[in-house]
Structure formats: structure tokens, C-alpha cells
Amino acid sequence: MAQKIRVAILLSGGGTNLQAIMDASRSNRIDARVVSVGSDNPEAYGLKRAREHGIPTFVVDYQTIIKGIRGRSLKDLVPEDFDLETVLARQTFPSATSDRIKAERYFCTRAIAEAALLREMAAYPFDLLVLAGFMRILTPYFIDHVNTDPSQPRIMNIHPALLPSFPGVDGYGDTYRYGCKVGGCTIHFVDYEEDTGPIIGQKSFEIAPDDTIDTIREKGIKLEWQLYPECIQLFAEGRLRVVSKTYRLEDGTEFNRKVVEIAA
């Protein structure tokens, strides 16, 4: 048997994800162990679950950091490494609205909780990064934190839409409403911006005339617990390449855009 990778995962929620990869990982279906799992809820069901299997765990309340650091200034309590400038070039601030003032501190308290997460993190090394409902957007702070060479990104997340389309939080429930005949779930490195990375596999299913958003999701979440682990073992099998693609179009327009090539 090949040896493990470490898998560390951050989560939000019940940590259903969570469980279909620790299942896959004690009976031997993916070379990967997780050996630590975070949340930014302290209530998160999914720390409960790990706990249960011996799995470290720790929280970083987002929620209580940015609060604790409201009326203070943020420059004496950003990290040293953080520059404002390069994450404003690399990320679009997450709103309408173009205000300088409100995308600095934004930027600024995220960080702050970010560098938080990155030094409970380092007590437990990792190869790979999963996100499985982990409810926050990284900024590139953390990003190049993890992701050391540009060329071998390990940060993964899941999304419950067949991307591009219907990024964002629901979906399953965009897909519902936009009144789609197939739906599915997607596996992606994360890039800068939200739901945008490079796609690593999919899995998609049937929409039903009698199907509601309820069925759909179950639809769903049952094949995010088989696509997960097997995204997984493809990185572990060191068989996932991100490649830069050009494409002219007919007008001579080019489209670049980073794919992943998966080795026989």
C-alpha cells in the first residue's frame, strides 16, 4: 500500500464530507489521513465527528476576532507578511461596491483571523488542504500561505453546482430555480476568486419533473461523498497536472484559462 498523504480540512457545518473521507481513508479506498480538522463555528458538528475518531480539532471563531478588534487599529494587528496592496491586486473585494475604505478592512480583518488559522494549522503538517463546507472565501493571504508553488496548488473545495455555472452559496438551489434538467457537484483547486479554480472532476445527476430543492440536494450531497475521496486519491496518486490553456475564438479573441490534465 502506497503511503498516506495528510489531509487537513476545514469545515462550517455537520461535516458530511468530512465523513465520507474518513470512511474512505479506514477502509483503505484513498491513500489519505486526516490529520487535523478546523472550523471557524465552534459549534460545527463536523468537530464532533472528527473528535469521535481521534482526529485533533480546533476553531478559529472568526465571528469573535473581528469583533474583538473593532475600534482598534488594524495596522498593529495585521501580520507582519501581510500586504494590503498585493491581496487588493489578486482578489475582488466580495461585495457591489468599490469602497477603498470598507474593501481595506475587510481584507485586513480577514487576514488577522487568517494568520490565526495558519498557526493552528502548522501543529498538524498537511499535503493537502480540504475545504468540505468550510463557509468563508480565502483571500490570498492565506492562499500563498498554503500554496507555496503556484504550479502545485493543495487547497480543495467542493461546490454544489456543475461550475461555471451557479457559483456562489446554494447551488443546489440555483439550479432548482433556474428549472435545469441535470444538476451536480464539482471538485476544484481554489483559486483567487470565488468558485473559479481550476476544475478537478464532477459528478452530475437527473432533475425529475417531481423533484424539489430537497431531493435535488440529497441527489447531490450523495455524490459530492463519492466525488470527494476519489479527487483525493488523484491527488495522492500524484496524477493531477494544472496546465495553462490558450484558445483562439473565430475573431481572433483568446481565452486563457488554467485546466487540470489528470494522468493515466
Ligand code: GRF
The other form holds:
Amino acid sequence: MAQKIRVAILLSGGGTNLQAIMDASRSNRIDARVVSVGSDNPEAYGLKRAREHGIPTFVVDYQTIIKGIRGRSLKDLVPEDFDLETVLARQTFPSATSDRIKAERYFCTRAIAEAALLREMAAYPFDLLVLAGFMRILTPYFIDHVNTDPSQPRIMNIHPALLPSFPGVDGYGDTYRYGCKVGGCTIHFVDYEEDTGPIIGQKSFEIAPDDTIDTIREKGIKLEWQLYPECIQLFAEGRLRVVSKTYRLEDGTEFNRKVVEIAA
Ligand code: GRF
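Can you switch from the form predicted alone and show the form predicted in complex with the named molecule instead?
Whole complex next, starting from this chain.
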């Protein structure tokens, strides 16, 4: 069997995706093993699941960190290699750019928490970082530290909708309330925007007239448990390549997009 790649996981909640990945690893359905599980939430049940599998865990409690630095000079607390101007130039959240003071505060506090995440993760070297219900947005400071080769991204995220529809925190809820006839989940590489990175895989399910928000979530999460191991396996086999594509529209304008090509 091929050498197993090392997977670090970040999560905030129940960790059923973590469970699916650990089970797939244990039964050798994927050439990957989980080397660490971290959370921003000390109460995350996923941490318990990891410990039961003998996997090292850590917590970087964002809330406490952010509270603890209130009123202190952020410039003295940010990591030494943090450069606000670089991060501001790379990030693309409109809400953060509209107010410079707020943006500074946002990116400095996140960099302080992210430096703690990077320190913890450094104890367990990894090939791939998997976000499995991690409810924090990662800033360019963190992403650039992990994606040391920008042409080969190595942070994956799962989103509970068929992107680019319904980005944000409640993909299944948004799908349901919109009256969609099909729902699904998406795995993508993480880029500087929210839920916009190159898509690796998607699975869909039909929505029947008697489906409720609960049955939609149930259908969706079951597909997530299949999709994550499949995408991790593609990464482990070295079959994922991000390429820049240019599409010419009928009016002559060009449209560029980074997409994932899956080698046969
Ligand atoms: C999943 O629905 C995932 O799509 C979303 O958060 C949820 C995490 O579930 N990002 P779990 O913690 O893996 O059970």
C-alpha cells in the first residue's frame, strides 16, 4: 500500500466528518492518517472523538484570546512575521475593507490566534490540512504559512451546499428556504475569500416535497461522509492539480478561474 499522507484537522463542533475520515483511515480505505485535531472551541465533541482514537488534540480558544487582548496594543501582540499591509492587500472581504480601523483590529486579532494555531500544528507535521466544520475564517496570514507553494494548495474545506450557491454559515438551511429541488455538498481548496476556492468534488441529492430542514441536513451530511474521504484519497494519490483557465465569452471578454483538474 502507498505511504499514508499526514492529515491535520481543524473543527469546531461534533466532528462527524472527522469520524468518517478516521474510520476510512483505520480501515485503509484511504492512504491517509490523522496526525492532529485542533479546535477553536474547547467544548467541541470532535476533540473527544479524536482522543478516543488516540489522536493528539489541542485548543486555540479564539474567544478567550480576543477578549484577553481588548484594550492592549495590538501592534505589540501580533506575531513578528505578520505584516498588516500584505494581509490587507491579499484579503478580499468587503466588510473588512470598508472600515480601516475595524479591518486592522480584525486581522491583527485573527493573526494572534492563527499564530497560536500554527504553533500547535507545528508539533505534528502534516501534508494536508482538512477543515471539518471549522467555523472560523482563515486569513491570508495563516493560509500563506500553510500553502508554502501557492501553486499546490493544501487546505481543504467542506461546505454544506452546491457552491457557488449558498456560501456562508447555513448552506443546507439556505438551500431549503430557497425552495431548491436539489441540494448537496462541496469540497474545495481554501483561498483568500469565503467558500470560493477551486472545487475538488461535489455530491448532490434530490429534495422531495415532504423534505424538511432536518431531512435535508441528514441527506447532506451522509454524502459529506463519503465525499471527504474520496477527496482526501485523490490528494493522497497526487491526482489534484490546480490550473488557471481562461474562458472567452461570446462578447470577447475573458473570464479567468482557477479550477481543479483530476488526473486519471
Ligand atoms: C458540516 O455540515 C459541514 O459541511 C459544515 O459543518 C458541518 C460539520 O459537521 N461546514 P461535523 O462537525 O463534521 O459533524
